[in-house]
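To begin, one chain is listed below as structure tokens, in the form predicted alone.
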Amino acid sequence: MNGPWACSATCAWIEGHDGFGALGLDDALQEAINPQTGRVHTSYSLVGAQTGRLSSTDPNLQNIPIRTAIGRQIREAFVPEPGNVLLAADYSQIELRLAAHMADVASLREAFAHGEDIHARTAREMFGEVTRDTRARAKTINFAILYGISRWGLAARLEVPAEEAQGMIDTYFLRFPGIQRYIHETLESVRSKGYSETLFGRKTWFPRINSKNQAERQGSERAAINAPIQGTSADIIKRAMVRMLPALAEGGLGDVRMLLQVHDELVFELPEARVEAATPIIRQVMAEAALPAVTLTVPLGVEIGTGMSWDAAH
């Protein structure tokens, strides 16, 4: 155990690869490597981010992007032993159905409950079409509402004028009312109280969310807004992963190793063989995490996918 409330994650075998040194990693990951197990293993603090999710350090293998060809190579290295596969299983746009359930937005309740596509259904109600454009800024202003974005931060985003970025804000709370009536509310509990919760009552305290400087001010509004969705994220993922190696050996797979994890991702390590009998419980704990003590209104959807790297899992 390294440091207070910290623990220690083994992460699958490193093989040499070219996309270390484009992130100037190959120094830092493969000095990592630990000689004896020939893998890399990371430390997790409980302590680390506000929000309550895990942080990964020495090495810190959650900064690893991977929408990027060089993230992608990266992971391309994070391969199992031979005859295991790496399984990757994901919570699928778990924010914004948090926000759904915590805002109370019905349209995307309903959404989210028939399996539609939010970034389509989000782009119809504010711009009457569904097209790849149109997809893509109601996708950016989904998330960038949830973090309490301005006018002017929306229109960098989108490289739009500040009044239209505006108008879609307008738009947005116009067709979804239970956002801004959750900002709201959100906001004016925190500066009467000092913290905000997550829907099982863990606390995240802002001392400077009625400070007379305007920029300490925004910038505890901005993470007031989002730290009850993004730590009850961070609540549940923590609650999957206490659950999931006593459900996997209830189920007689304690060959199936929990490996990392990575922000609403877990990745574990099993014989090919496992894969088909691993996946329903994987995604059964996932998807029930919450409950007993939080009965949500939307359900948790879980990607898995498995391959012969950490990349090719996705």
Contents of the next structure:
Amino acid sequence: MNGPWACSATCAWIEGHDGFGALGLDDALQEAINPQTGRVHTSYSLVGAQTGRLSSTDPNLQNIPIRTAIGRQIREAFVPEPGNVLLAADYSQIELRLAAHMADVASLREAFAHGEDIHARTAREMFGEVTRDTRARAKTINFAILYGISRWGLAARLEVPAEEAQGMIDTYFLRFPGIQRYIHETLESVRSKGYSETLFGRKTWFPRINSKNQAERQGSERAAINAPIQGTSADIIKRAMVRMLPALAEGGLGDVRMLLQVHDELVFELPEARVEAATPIIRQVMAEAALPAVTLTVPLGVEIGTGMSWDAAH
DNA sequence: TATCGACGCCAC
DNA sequence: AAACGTGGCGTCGATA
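Next up, the form predicted together with the DNA. The previous block was the form predicted alone.
Okay, now the whole complex, with that chain kicking things off.
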């Protein structure tokens, strides 16, 4: 499996307490602990995803549960060495921010510039008021846009008739007009050239974009709408990763270890005494990673947390 | 015994 | 009939 395309195995953690097996949760992770290091070491593929994302195998450490109580228990088993802490740095809503930039949606750009709750903003624009329900619907719609929207997909997710979902899509396009133009121009370009491009010029090819098979063609269209956004996000975090250790070393922080990447998140292990100095450097490298090649019209927000486990660092 | 594909579920 | 993007992996049944 590990061909020349596989990234050097990277990191993981000290398995510090009772462990996954004792929780009765995950024998596979338990067995993945390297007896010589006491850590779990994953492998990253640099060409694992069509969009330019990394993928992680043996074990996959990019899909460790987080949403449920049991999931968080599993994350509690990922801990630093004594005297150290884990630091998790996440890009906040990076794909929606990139969509706001790429589609040049003024209201979304302004919302991000002012640090607004973007789903609440969307709810207000679309439904006139922000409630628990309208915000949840707006969040679903925002994600649907990133994934290449269809009335049927949105209808299934929101559990409403397709006609009603179409009405929401129409309203969304009316309120955020740049989105429809972005989708149209992206598809026209992919149909004629055969590939999409990230903001940095990396291409993703779509050989079935003009297929006569409807399902095949529509699937390619959805992927083509998503690829520049997801791919640009992947480009940005890779740029941050390349710059991160040199920037930390420049700041006298050569003992900070970069352990994991989870698409929009970087996880570090560092001496507790280094947290205060490392935090602003990590934040700056990530926030400025698009520069100088690309100047975004939205800020890139970075949320940073620390703790004595991967769960606690969030 | 090994391998493959469908399915369901986990993450972002 | 199905239907929103990107992945990995455990289980199951069919097959070699």
